[in-house]
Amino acid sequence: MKALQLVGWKQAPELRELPEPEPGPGEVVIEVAAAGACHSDLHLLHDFEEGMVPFEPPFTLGHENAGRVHALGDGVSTGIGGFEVGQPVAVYGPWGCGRCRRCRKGMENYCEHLTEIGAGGGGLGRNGGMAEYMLVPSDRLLVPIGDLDPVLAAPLTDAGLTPYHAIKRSWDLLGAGSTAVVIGCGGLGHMAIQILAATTAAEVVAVDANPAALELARSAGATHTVQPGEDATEQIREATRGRGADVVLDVVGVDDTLALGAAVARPLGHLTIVGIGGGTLGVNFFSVPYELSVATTYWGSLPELMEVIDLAERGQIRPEVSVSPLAEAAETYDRLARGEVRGRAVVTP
């Protein structure tokens, strides 16, 4: 079969031929209907080295992935609660233990033995779904779709778990009245924005350097965009009516974008930083609004994506998506580094 695969820190992807792959006892097999290319995974193709992460190349590249179940491993449960081949799934992407305490509430994110286990999940150290078809380990990471189009599954598993995450630690904060500010429009951040709107009575306050970006955002229901420049900051205090963000995620994570977030944001607040750009944050008494919470998320739980999935199921969210074959999944990464994206890449295997 055909698969994307880092094969080297710092090298561009190779389209490689791998055996296809067979389920052992426990395990699922799934034939790729699509798989995300995710931002993150240009700091694996561009940034990290050799001892950055606790695995190395060679491995399959697509952490966000959605398909058919191909076939199952001797023990795997079908019928009543259980899985059949052909039917349409959705793969949980951060694999842990799943037997620590966190795995056991669905919490594979922040499992207690990832260093152990030495790989995050499939495209994160194992082989993902840039390919025909992925193995699985463990059929409790699969989540069912039902008649939901597989290529607006797929971006679900991330682009619309990890900001559904950041936004549920909130969700206190932002009844009527309130304001949440997303920096950052792309794949996550105009699925923030979708979130906040079904989920939360707040004002969406949008900021992104690209005009293509913000236009989506309004689209997304933000009623607010602003552009980063010197006067960001005064204009998203207008759009506050003076009282600063109750919420503001950030989603791009740069020092400026980090400075932006603190500055704007209200006292009691939360500034949660989800976007891996390798800024830093200084803080002192007198450089953050008193009592705002600072925090970084990553991903989402189990039962939160069964949640994402549900909200689109309903209609109340939808990734905008651009396909693109599998023969053309490096161009897609090089055109998602240009910033050429609108919304999320979708590779179609």
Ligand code: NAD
Given for the second form:
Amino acid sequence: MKALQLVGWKQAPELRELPEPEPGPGEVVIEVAAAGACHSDLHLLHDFEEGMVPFEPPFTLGHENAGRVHALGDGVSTGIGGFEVGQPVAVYGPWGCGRCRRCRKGMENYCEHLTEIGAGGGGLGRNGGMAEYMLVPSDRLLVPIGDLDPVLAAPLTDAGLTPYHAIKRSWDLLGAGSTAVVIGCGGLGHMAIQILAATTAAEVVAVDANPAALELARSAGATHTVQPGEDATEQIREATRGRGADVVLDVVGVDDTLALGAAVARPLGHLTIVGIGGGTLGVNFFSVPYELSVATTYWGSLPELMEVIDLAERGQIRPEVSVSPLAEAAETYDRLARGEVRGRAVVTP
Ligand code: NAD
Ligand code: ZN
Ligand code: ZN
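Alternative state: the form predicted in complex with the ligand, after the form predicted on its own:
Everything in the complex follows now, all chains and molecules, and the chain you saw is the first one.
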């Protein structure tokens, strides 16, 4: 089968011929219907080098996947609550040990043994979904998607799940009269705005350098759109009636966006850093509002993925996608790097 692989740090991805995976005991092979192209893959391709993450190339890219169950390994239950060949599923992306306290709560993103496991999941050290078939190490990592289009389900597993988790931890700040600022309105950001609109009473201020992304942000539910620049802070403060933002989601994470986030946040607010832009926020007594909580978040939990899928099944969120075949996956990443993707790019092997 064909698979788009990261073959070495700082090298262009290659479409390679690989043997079809066979499921071992407890494992499941998925026929991939859709794999999202995440900006994190661009960090993997362009920014990362040996020693930065606990895994090494080569591996197949694609950590945002959905498809149909193709083959079940020995011992995978087909009984009550089990899976059947042909069943449509989304793949929960962060693969932990499955046994530690965090994993048993469904938070495999924060597995206690991630360093020892030495991989983040399929597409992050192990073979991912930019291929015709993908091996998933356990059926506990699969979520049924019913009639949901896998092309829409794939982005939900990261572009949907990551902002959902980041927003959910701040739900108590997002009641009537509150404001959330979303910086970066691409794959994750446009879903963040939809999730804020669907699950909170907050008004959403969208910030992006790209006017097309701001237009998408408006249709996703943002009431104010702001381009970064000298008067961005003032525009955002005005949109919050001078109070400042209750929650800022920085889905870019460079120096400028972190500084903007801290400048527009409100005392007692949350500044949540989702983007892996490599920026630094200097923190001292005077540099951030009083009692501002600054946190990074990584992906989300399995129960949260089920909630995200519920939202999509009810039509309350819907990723904006552009679809391309596996043969054009490398070009798709180039388009993402040039900022030419509206919403999420999805590859359909
Ligand atoms: P994307 O390329 O689809 O979207 C990024 C958006 O940010 C674009 O619209 C771009 O115009 C905008 N942007 C870039 N620089 C900007 C700046 N300086 N000011 C304002 N807007 C700017 O990317 P994505 O797939 O949504 O990923 C966004 C970030 O989130 C990436 O850094 C990615 O690695 C990271 N990420 C983190 C997690 C996590 O678990 N924390 C999960 C997935 C992705
Ligand atoms: Zn990702
Ligand atoms: Zn674990």
